[in-house]
Every structure is written in C-alpha cells, then in structure tokens.
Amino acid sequence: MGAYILRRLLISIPVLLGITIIGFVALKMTPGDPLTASLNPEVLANLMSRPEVLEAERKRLGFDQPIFPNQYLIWLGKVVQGDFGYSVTSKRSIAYEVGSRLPQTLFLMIIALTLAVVIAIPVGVISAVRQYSKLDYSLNGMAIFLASTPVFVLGLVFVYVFAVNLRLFPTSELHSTNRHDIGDAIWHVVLPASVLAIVNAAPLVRYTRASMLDVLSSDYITTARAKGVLPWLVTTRHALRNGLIPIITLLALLIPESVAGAVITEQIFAWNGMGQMVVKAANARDPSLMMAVILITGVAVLLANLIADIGYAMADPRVRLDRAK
C-alpha cells in the first residue's frame, strides 16, 4: 500500500506541473493589467501619465520578461521554498489571503459533502429496493429535479424561505456579532452546507440507484436470497459494499465539483471563503492570487482521485494493489 501510495504521488508531480503551466500561461494571456484593474479612476489617470512608474513596477515583478519559462520558473521557484507572493491588489501575502479563507470554505465542503453522503446512499438503496414503486418514481424525480436546478437558484430559494420569510437561519457570515464559539458557526453554515449538499446528492442519488440495481440483478444475490438470508442482510452485506465502487469514483468527482458550487453559494451567502476569494481575484486579475486557486484545486483533485484508488481496494476484495507494477 504504501508503495502504491508513493508510485502515484510520484506521477502526480508531472500532471500538477502541468496544470500550473496551463494556468499560469492562460492568466498572463488574459487581457488586462493587473496592476492598475483595481485602481479608482483618479489614480489609475495619475499612473497613466508617468508611465515610467508602472513600466519600473512590472519590471521589479518580473512582468517584463518571457512568460514561459521565465516568469513560470521565478513562480515555481519561489513556490517550491514556500512563497506564494503576494496581491497586487490587497498588497498582502497569499500566505495570509488563503490561511484566512480556506478554514471557512473546508468547513462548509466537509459538512456539505458529509449531509450529501448521508443523504444520498441510503435514499439510493431504498429508491433501488424499492424499483418501480411510487416510493421509487418521487425519490427519482425529485432528484432529477434537484440535478437540474442551478445552485444559485436553489440558494436564492432557501434564502428566501428560511432566512427572510421564517427566519430561521442566518444568510451571512460564519459567525454573529460577538459570538466565535462552534454552535454559532454550525447555525450559520447551515444553509449555505444544504445548498451544496442538495446540488451533490441529486446526482449521487442516481448513481447509487443504478449501482445497487446492477448488483441486486447478481447471480450472487440471488444465491444468497435462495439460502434464506435476510433481506436487509443482502441489501446492507453483499449488495451495498460492492455497489459502492462506482459511488467511490463518484464522491472523488464530487470534490472539484464542490469547488465550483462554492464559488457561487459563497457569493449568494456572503461566506468569507476560498469562493469569494476567486471572485475578487478574477475580477482584479490578480495573478498570484488566481495561481494559489489552481495550485490549492489542482491538488484536491489529485487527492481525491488517490483516495478513490485506495477506496477501491478497501471496498471491493477483488481490487488489489498491484506491488509488482
């Protein structure tokens, strides 16, 4: 395991290497400039007729030189020895822009991600079960509706009927006014982590239906049936661990699409996380800022895609891990 471990991190080098590249390149080619994007007008013309200023600023950047590699290989240096740079726009560390953040938006994708499992795996189960019942057809169809509804229309709703009409939850922030303790933080992720939880559980729920109706057809099953073994004995025993597989694959899919969910359910929310974050650096063009998002994205995703390898082997007996290769 160990070495299996160490194989793939060895190979996600080069594909992380990668993703930068084509980051890095995409950013510097987008028009704009990003040191005067978020000037007020009056600065911004003030700059504009001394234009050895901003040509003596670039230049102490590094903005004056070839993109690839040059300026590629200044940023992943730095990076490689723990510096990330700094904003242009906030004039602060990435450092500190990201160590701020990335708490908040980890804890509303790990409660978001946990209610979607939660939810999702044992409504899959029933729904296969239960194939073809009116049970099976409304738990299908509502997440067929769910999966078609955008986030953002989804966050506008709950906005609207539990905060502003029954004003059970907050809409904003982590935390109230002068109050920092857990129980304050899990009322106010509540409806941004059901937002997201809803958006990754409709499709997962899916997933899981068909998974558990290919295994429940097994010739296994059928064995098993046959012996007299308890229904909820297959269904939880045999059925459910070998239609996890698929659902494996499916959750580590799920991490870069909760990234993206976040970004809009951190704006509708007003949630100080990694989503906001992405928003403001866009908008200012901030390129170090923006590399900070793709390298932190880049490798969740490889993560993920490493814990689902090792998944597939703690879930299904058949899987092993190869030492030889």
The other form holds:
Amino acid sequence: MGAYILRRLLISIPVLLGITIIGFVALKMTPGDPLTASLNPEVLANLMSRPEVLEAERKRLGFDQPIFPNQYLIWLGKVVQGDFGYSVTSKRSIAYEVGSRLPQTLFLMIIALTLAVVIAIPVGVISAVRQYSKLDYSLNGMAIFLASTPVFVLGLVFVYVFAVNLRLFPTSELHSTNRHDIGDAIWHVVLPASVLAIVNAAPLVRYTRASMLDVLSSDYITTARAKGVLPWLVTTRHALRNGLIPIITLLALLIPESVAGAVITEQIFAWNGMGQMVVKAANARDPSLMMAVILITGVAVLLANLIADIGYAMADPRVRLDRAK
Amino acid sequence: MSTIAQPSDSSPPATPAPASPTPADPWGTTGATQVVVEHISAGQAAIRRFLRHRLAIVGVIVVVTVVVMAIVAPLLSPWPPNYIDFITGSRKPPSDWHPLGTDIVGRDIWARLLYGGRTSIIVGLGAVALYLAIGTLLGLAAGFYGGKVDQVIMRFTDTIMSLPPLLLIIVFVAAIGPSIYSVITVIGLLGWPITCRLVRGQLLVLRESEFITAARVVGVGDRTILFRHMLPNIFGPLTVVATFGVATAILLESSLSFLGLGVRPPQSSWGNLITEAVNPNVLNDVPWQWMPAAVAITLMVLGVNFIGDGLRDALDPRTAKRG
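Could the form predicted together with the partner chain be given as well, to go with the form predicted on its own?
And the full complex, kicking off with our chain again.
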C-alpha cells in the first residue's frame, strides 16, 4: 500500500506540472505589471520613487526573460520553497489568503458531501430495486430536475424560502457577529450545505441507480436470490458493494470541485472560503492568487484520485493496489 | 500508407456475400423486401423512436418556443433591452407598460429576458460548435493513428477532464477578460475532451469493422476512409453529446454571468439578471427581477437535456433500456 501510494504520487507529478504550466502561461498573458504580484507591497511602495531600482528588481526576478520555461521555473522554485507571492488586491501573502479560507471551505464541503452521499446512495439503490415503479419515476424525475437546476437558482430559492420568508436560518456569512461557538456555526452552515448537498446528490442518484441496475441483472445476484438470501441482504451485501465502484469514481470528481470552492454557493451565502477567493481573484485578475488556486485544485485532483483508488480496493477485494499492472 | 495493420483474415472484395444472389435476382433484393414487411430506414426508425419519447417532445416544444421568442424579441417587446425608462422608474412591479416590471436601473425585465435568451443560445451553440470541431479532429487523430499520437492526446484529455470545469473556465475567462466571445472561446477550448474520447472510442471499433477493411482493400485513401466512411457513422453519438453540451454551455454561461465574469453588462444574460438577487433585499422585495430568469434557465436546460435523453434513446437503441 505504502509503495503504491508513493508510486502514484510520483506519477502524478508530471500531471501537476502540466496543469501549472498551462495556467502559468495563460495568466502571464493578462495585462498588468507582474512585479506588483511578487513583491511585498510595503517594499514595493518604498521602491516606487526609484525607477532604476524597480528595473533592477524586475531583472532580478526574471521578468525580462521568456515566460516559458525561464519564468515558470523561477516561479516553481519559489513555490517549492513555500513562497507563493502576494495578492495584488489584498496586499497580503498568498499563504495567508489561502490559509485563512481553506478551513471554512473544508467545513462546508465535508458536511455537504457527507450529506450528499448519505442521501443519494440509498435513494439510488431504492430507485434501482424498484425499477419502473412510481417511486422510481418520481425519484428519478426529481434527480433529473435538480440536476438541471442551476446552483444559483437553487441557492436563491433556498434563501428566499428558508431565510428571508420563514426566517429559519441566516441568509449569509459564517457566523453571527460576536458569536463563534459551534452551534452558531452549524446554524449558519445548514443552508449552504444543503444546497451543495442537493446539487451533488442529483448526479450521484442517477449514477447509483444505473450502476445498481447493471449489477442487479448479473448472474451472481440471481444465484444469491435462488439460494434464498434475504432480499435486502442481496441488495446491500452482494449488489451494493459492486455497484459502488463507479460511484467512487464520480465522488473523486466531486471532491476537487468542492475544495476549489463551491464557487457559486459561497458567493450566494457570502461564505468566506476558497470559492469567494476565486471570484475575487478572477475579478481583480490577481495572477498570484489565481496561480495558487490552480495549484491547490491540481493537488486536490491528485489526492482525490488517490483516495478513489484506495476506495476501489476497499470496495472490491479483487483490486490489488500493490501489484504492478 | 496507412499505419493500421490489416486483419489477416480480411476477405477480398470479389468474395460474394454470404447469401449468394441467384441469377434472376443478382442483388438479392427481392429476398430482402420480402423479409422486411414495412421498409423503413434506420434513420426513419430513429425518428419514430424519438417522437415516441414523450419528455423529448416536451423538450422540443420548450426549446423551440424559447428560440423563436429570442429571435423575434423585438416584436414581443416594444422596449429595447438597454433602454432606461425614467418615467416609470426603477424596481417597479409588473404593469401594463412593463409586463415583468423594471430592474434596479429602470430597464424592462421582459425585454432583457428575451435578449438574454439570445445570449444563452449564441453561447450554447457557439461553444459547442467550437469544441465539437476540436474534439472530433483530435479524437479522429487519436483513434485513427493510434500509438504515440493516441497516447499524447489521451493523456492531455485526461488532464483537462480531471480539472473542475467551472473553476478552469473562471480562471481563463478572467485572464482573457470577460465578454461573450471569451466565454464562447474558453468553454469551446476546454469542453472538447468528452467529444474526443467518444470519437476515439467509436473509431477504435469502426477501425476493425469489415466495411473499412473492404474500403482499404479496394485502395481507398486514409482521408477518404476517415471523413467519408468513418465520420458519418459517428454522427449519431456526436449529436447526443452536442445536445447535452449545449445544456452545459448554457448553464456555464449563466453561472459566469451570475458571478459577473461572463457577458459584460449592459448586454443582458439570464445569469446577470439574477446577480442582483444575491442581495437579500432585492431577493425579497424585487422578486420580478430574478424569478423569470431563474425559471427560464431551468426550463431551457431541462428542455435541452430532455431532447438529449430522447436522442440518446432514439439513436442508440441498445442503451435505451438502461436508465
């Protein structure tokens, strides 16, 4: 297992490099002085009055060199040392910007994804077991409808109904003023987490149903039934375990999406997480910040794939990670 | 010459078909017409299956309605979409003058909704046309040539597919500068992997099929085989992918415009009609500002998805039974 994980991580390095190269080159084409994005703003302010020093600094940082590979390698070297540069807009270091937001996003994401899985898998299984029943049609229809509803529409409807009209939950923000206890945080996370959970659950239901239908029609299920295994045991023990494999794949795709921030959900609920940071960075065309976003997403994608592989091995004992292909 | 190994058991073109025709009926047509009671082509059969798909018909009605309304927008609303009606004023509820009321600066919502439909349709079609072209070409190259070309293209495809699309699109649209053109370009340049995979997969199957072998034996060139013999066989699945793609592109455009990163105001889009509603006061007090656009997007996306479902079932009867 350990050897496998190590090998996977090594294999994934080129992919990560590829992602960052694409992002780096694209972002270098944005207008604006790259110098402001890489120097401590206080230092920069002192240097502003002396253009010749600025020019020297520009040379020292390599901005007179070709974007690829020279500038990219310089950036990479700094990132490896933990220097991500500075945000143009907030004048703070990228490490601070990300560090202060990642926890909020993870808090929201873990609750939302857990909710999504807990809702979607049973619904998908029931829908498959009762295929072509009224229950199946209504559950599946609802999933199609929710999958076609844009997140922001769903989010606004939720705020409109539950926060503005029924006043059950707060409309936005992470916590009430002057309150930082866990109860208050949970009260605030209910609406955004439900929206995110529903949005993620809709495709999960459809995948679970399709995957379960495939498995339920296989011979070993018929055998199990013929032997007289209790129906619910056939479904849960025999079928679900195999049916889970494609679902794990889908989950692995959902995780990076959520880490990078449920961009729209965070925007609606003024949730101060990675998603809001992405929008802020994009609106201000903040290159260092956007580069950090790309890097974090890339890492999240690779980790999620790794988790998915381990998940396959857990769901299906035939999958052995240690053996080379 | 082609890089593909010919199957060793390929039959020469002179070999007669398994059911050898009799002298009286040299092409074996009478036998065929007797067996097929009602002569319908595969295409006609597909159209019939599509017409029997109730949700798909609902989808067609919805989408056609929206498209027609967007095209004839000037006839349906006397107000230009960007005209500010100072007499009526801003944030006024629906009235005889303004069927859906006015927005925060006093523009007619109904007009903006109609013209927003235009934006959605243009982005949906434009972006999908762009990525169909890219995806098909790359997929054809990967599937046809195989080997190193295939590996490089597929590795690239996997990399792009593993990244969250909305995030990637946000970063690139912001880098270029938001506008309807950059939205189309970026969705087009990032959306091709699904098409590419599909085309490649279909081609790998087609490559081994007998009619391609036959064409090769007769001496048909690579390009003709690719574009005249193989490509038409992929049109069915491509149509399905394109339809779902339009729904996704419309969703992405409205999401981007909602975030203020898509279509530039004052050009209207369903997404930027809804943006104002992030403010709880607008959400509650000016529901006519955001509700029509919210309904429009949901209906349009649902409609296009229904059509996609219907097309998939109609064009590929094998998958129709699987949910």
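Positions refer to the first chain, counted from 1. What you see is a predicted model, and the numbers here were worked out from it, not measured in a lab. C-alpha atoms forming the largest set that superposes within 1.5 Å between two forms make up the rigid core.
Review point. L61: CA shift of at least 2 Å between these two forms after core fit?
Key: Yes: L61 shifts by at least 2 Å between these two forms.
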